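The chain below stands alone, shown as structure tokens; this is the form predicted alone.
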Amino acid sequence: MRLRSALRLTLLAAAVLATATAVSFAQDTAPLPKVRLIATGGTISNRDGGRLTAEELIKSMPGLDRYVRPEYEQFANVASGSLTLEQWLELSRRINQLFKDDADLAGVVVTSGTDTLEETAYFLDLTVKFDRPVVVVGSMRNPSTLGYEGAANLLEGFRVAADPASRGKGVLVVLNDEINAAREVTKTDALRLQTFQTRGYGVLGVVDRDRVVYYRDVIRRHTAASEFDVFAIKELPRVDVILAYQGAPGDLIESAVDHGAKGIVIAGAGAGATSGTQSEGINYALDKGAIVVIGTRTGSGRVAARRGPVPARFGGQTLTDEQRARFARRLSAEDLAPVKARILLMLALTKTQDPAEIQRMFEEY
């Protein structure tokens, strides 16, 4: 009886091994996810010499096919600066397209200069109508330069492209073992490593030898739930940014709204204070029905946008039907940084002229 016992237990312990063992070897044996690289340039192939290619900069990770199955594309090979408006267009349209063709695709890496990272990144954010993760990556040093980190850099974005938990968090931007969102985060040293940081709310979350650990989210609309098609747009309108100083004269932005600008934004001091100086400019601006929005040339901090409709009075007097009208086109940034204020009212531009309309997409992006 002992004796029959023992083997049924034996035998069950066996088919609890084997079926433990085939499990964990249809795990390892999964298919890794697949991740494309899109090359756009920047510092990070910026090599003495010639700039590194796609090709050589998926080789210059080594144990990327530990975590990804890479396929990898050059669509630029140039400082970030010197991409157009009509290149980011291409860009986005281009990482749509590969989403849609694709649902194996698990998510994009694209390289940037640092420079206009922050703008490449949020651009994305706005224009890519999809939940799988893109993520944007550079580098401070050259690959010519001791201490290059920009494979360290690509193969920690490479890492975040193909995390599940990555879905969903609109574009994301990779630096320095740190994930930060693209609408939150700007580069704010013109040298240093840890340049790229999200002032105020903190970092998404961190790329660490185990694992990819998230700490928060995003809730501004992006990507998925955005309502910008950059299939329907052939160009960007022009929009410029104006700083506000002591003194700062109004002819500049007569000057940008007579080249063709439809909007203004403002880098105002403070919480959105222009110069006293500004005033025709701005209402010259308001006249010609461009959109001027009042951003903070601080860094950090919110301006808040006006409820309500537009008053009949204001500063005590009764204001004129043209009064008026200047009132309700200028419109507030909330908390967007002045170069991203921009890429919102571009974009925005593209589909309505309604300031009230715009508004709401500035208090919802």
Given for the second form:
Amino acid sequence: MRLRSALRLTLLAAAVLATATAVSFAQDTAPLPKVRLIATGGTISNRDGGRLTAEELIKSMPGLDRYVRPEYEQFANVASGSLTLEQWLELSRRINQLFKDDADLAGVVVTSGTDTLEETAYFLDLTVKFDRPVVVVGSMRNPSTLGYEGAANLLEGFRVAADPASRGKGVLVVLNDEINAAREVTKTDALRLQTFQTRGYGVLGVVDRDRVVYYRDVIRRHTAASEFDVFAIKELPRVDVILAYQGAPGDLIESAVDHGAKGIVIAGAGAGATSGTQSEGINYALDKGAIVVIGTRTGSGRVAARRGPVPARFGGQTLTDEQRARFARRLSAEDLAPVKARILLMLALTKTQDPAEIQRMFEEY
Ligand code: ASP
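Alongside the form predicted alone that was just displayed, please also present the structure of the form predicted together with aspartic acid.
Expanding to the full complex; the earlier chain stays at the top.
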């Protein structure tokens, strides 16, 4: 009796093993996801004596073809701050076109300098209208430095872009084994490797040796749910960011408007306080029809949007029509960092001049 059940157990084990082998064989033969690198430059390629090309970056990652079928192209090879707004539009159009033309393309990895990486990433977050992952990667040490972490970051970027769990999460920023949302991440330190942080909310996930792990989603509108269309935009309007500080002059704001700014973002103190000396400049901008968006210079937290119609009275005073028109054009950045509020305002102004509509966007994106 015991012998017979032992035999049954052995047969069962053999059957389970055979099925497992068949499953792993099926997985092994499934084609790896196709992921394309678009290299734009930055420290990650800034080798002494000549920048690494997209091809050299691909070759710097041993074992890459265990995870993906890589493709690559060189978009630019410059510091992040040298990318122009025209190049942003071109980059976004390129990624949209790649996804449109190739249903088999699982994801895109973009290399960028780290200085303004979060801005480029957020621009793509608002304008690449696909669920497939776009992952922006950089490094803090250059390829000629001992401890260069660029190849490791890039390999992790490819793993994240290839992972089906990354779909629909918006544009992702991967450095230092961490995945942050383009909307939320900020470079917080001039030199340290752990510079990219999401203050207040934390990472979306991590890239560990065994797998990519996610812990949360960004629920604001982005990528496939975005209303912005880079193919319909010829040029982004000028929007400037101006810092509030003790005694800050208003004439900087006036000058920005006189030089063509259609929008101003104030990096306000605390929950959006502006310096008293800036008020004239802000009123000048509002009277000229510019939109003024108030954010915070603190690095995290929210400047709340006004709800409902423009009030008839404010601070115990009845507002004149002129004051009410100013009031309507003075908006809030909600929790967007000033440099990101500027990007949303540029895109918003390509669609509408209606302050209520623009404020809606700040509450949705
Ligand atoms: N200056 C560089 C850049 O933003 C810094 C970096 O790549 O990390 O292009």
